[in-house]
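The chain below stands alone and is given as C-alpha cells, in the form predicted on its own.
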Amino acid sequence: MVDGFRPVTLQETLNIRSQYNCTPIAGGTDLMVQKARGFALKPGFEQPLLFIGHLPELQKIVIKNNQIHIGSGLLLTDLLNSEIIPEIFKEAVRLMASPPSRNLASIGGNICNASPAGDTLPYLYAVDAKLVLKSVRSERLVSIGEFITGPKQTALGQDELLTEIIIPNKIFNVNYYKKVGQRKGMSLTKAVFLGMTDIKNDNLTDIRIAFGSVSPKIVRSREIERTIVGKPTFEMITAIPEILAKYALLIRPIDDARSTAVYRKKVSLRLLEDFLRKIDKEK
C-alpha cells in the first residue's frame, strides 16, 4: 500500500507538511493518472501522500471585501453549483473532464498541476487571481503568474500548502470563452481562448485576453491590453490586424498527440479575431 497521512485539521496538515516530504492530494484526478504504472499495480508515488480533500477549511467559498475567496479543496462541481462564481468561469469548468471527475477534482489540484492546458488557468490569469500559500512558519500571497513558473512547475515551498484562491467579485460586459478539442465534452484541450471586456459609452474601459495550451505558460499580455483599452468599439475592426500580429509573436505552441503547433496557432488567432469582431458589434 501507499503510505500516507489523513489529518483532521488544516493546522495538523501544515504540521505534517513541515516535518515530512509528502505529496498533497485532494481528488487525485491528475496525480493518479501521472503516477499510474499499469493495471492492478499501485501508483508509483515516491513520497507519502497527504490527504487534504476532506478538510473543511479548504471547502469554503465566500465574498469578502468584494473579492471571492475559494478554498483550494473546493470541488469543481461545487464551483458550478455556486451562485457567486461568474458564469464565464463556470463555462470553463463545465467543459472540463466528465461529471464523475468533476465530483472528485479540486480547483487547487488543477492549479498545482500547472499544465499549460489547465482549464481553470486562462480565467484565473485574466482576473489576476491571488493565491494564499500557508506553512507553519508563514503565510504569503502570490499571483497566479508568479506561482506557476513553467509546465508542471510551481513556486510552492516544500512545507507550504495552497489554501485559498482569491478572485475579483466582478462580471465583465462582454464575455467570450472557447475550448477547442476533439469533441464538446470530456475532451483534452487543443487550444483555449478567453476574452472579457467592459464597455462604457462605446469605449473599451477594460479588456482581458488569455490563451491556454499554446505556450509553456498561459499567454496574457497586459502591455497589449493597455494598447486596446480606451479605443472606441467602432475602431476594433481596423485595429484587428495589428492586434493579431502582436499576439502571434507570443503564441508558441508545440506538436503533440492532441494537435499540431500550426493548427493551435491558427485557431487561437481566429478565436481572438472573432472576439474582437464581437466587441465591434457591441453598442
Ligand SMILES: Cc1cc2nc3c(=O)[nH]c(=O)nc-3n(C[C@H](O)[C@H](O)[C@H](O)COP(=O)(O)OP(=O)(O)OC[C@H]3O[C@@H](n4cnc5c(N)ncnc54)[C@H](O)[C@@H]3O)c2cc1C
Contents of the next structure:
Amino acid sequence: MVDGFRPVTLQETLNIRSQYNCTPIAGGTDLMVQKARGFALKPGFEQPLLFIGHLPELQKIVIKNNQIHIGSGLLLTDLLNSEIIPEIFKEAVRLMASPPSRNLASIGGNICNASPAGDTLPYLYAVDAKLVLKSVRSERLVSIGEFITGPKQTALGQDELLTEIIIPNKIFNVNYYKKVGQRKGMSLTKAVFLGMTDIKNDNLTDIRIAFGSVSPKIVRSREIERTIVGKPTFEMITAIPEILAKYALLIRPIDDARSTAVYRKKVSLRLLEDFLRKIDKEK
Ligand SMILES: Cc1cc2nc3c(=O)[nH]c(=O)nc-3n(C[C@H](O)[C@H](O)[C@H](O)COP(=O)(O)OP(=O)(O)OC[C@H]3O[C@@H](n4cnc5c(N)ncnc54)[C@H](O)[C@@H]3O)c2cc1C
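Form predicted on its own done, so how does the form predicted together with this ligand look?
Every chain and every other molecule in the complex is listed next, the one we just looked at coming first.
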C-alpha cells in the first residue's frame, strides 16, 4: 500500500503540506508512470501522496479584470469544454494524449512536471502566464518562465501548491500551432511550434513565438520578437532569413527515442518560416 492524505479543503491541504514531506498528486498520469516499478509491484513513492485532484477550490475557471483564472486542478478535458479558453490553446490541448488520459490529467500537473515536451507550455510561455503559488505562510505570483527552472525542475517551495494559472483574455489575429509527432493521437512530441500575431494597418503590432521539445526549456525570445514588432508585413517577409538565423542559435534539441536533434531543428525552423509567410497571406 502507498501512504497518502486526502484532504477535503485547500486550507487543510496546505496545512498538511506545511507539516509533512509529501508529493502532490492530481491525475497521476505523469507520477504513476515515473514511479512505476513493473507489473503487480506497487509504485516506488518515497514519501506519502497528497491527493489534490478532487479539491473544489482548484476546479474554477473565471474571467476577472480581463484575465482568465484557471484552477490548477482543471482537467485537460475541462479546458476543451470551456467557452472562455482561447481556441489556439485548445488546439494544443486537443492533441495531448487521448480522451481517457485527458479525463485524468490536470493543467497544473503538466506545468509542475516541467517537461521540455509539456504541451501546454508553449502557449503559456507565449502569453506570459502567471502562476499563483500558495502555502500556509504566503501567496506569491510568478511568471511561468521564472517557475520552470530546468527540465523537471521548478521553483515550487516544499510547502507550496500551484493553485491557479492566469492568462490574458485575448485572442490574436493570426494563430498557428503545429505539433510534430508520429501520428495524430497519443503522439509523443518531436517538436512543437506556436506563433501568434496581431496586425493593424498592415503593421505587426504584436508577435509571440514559442518552440517546445527543442531545448531544455521552452524557447521564447522577447528580444527577437521586439525586432519584428512594428514592421510592415512586407518588410518582415524580406527579413525571414535573418529571423530564422537568430532562432537557429536558440534551438538546441537533443537526440532521443522520440526524434533526432537534426530533424527537430530543421522542422522547427520550417514551421517558423511557414508561420511568418502565413501572416502575409492572412493579413
Ligand atoms: C499515455 C500518456 C500520454 C501523454 N501524452 C501527453 C502529451 O501528449 N503531451 C503532454 O504534454 N503530456 C502528456 N502526458 C503527460 C501527462 O498526462 C501530462 O503532463 C498531465 O497534464 C499531467 O497531469 P497530472 O494531473 O496527471 O499530473 P500528476 O502526475 O498528478 O503530477 C505531475 C507532477 O506535478 C506535481 N503537481 C501536480 N499538480 C500540482 C499542483 N497543483 N501543485 C504542485 N505540484 C503539482 C506532482 O507532484 C508531479 O510532480 C501523457 C501521459 C500519459 C500517461
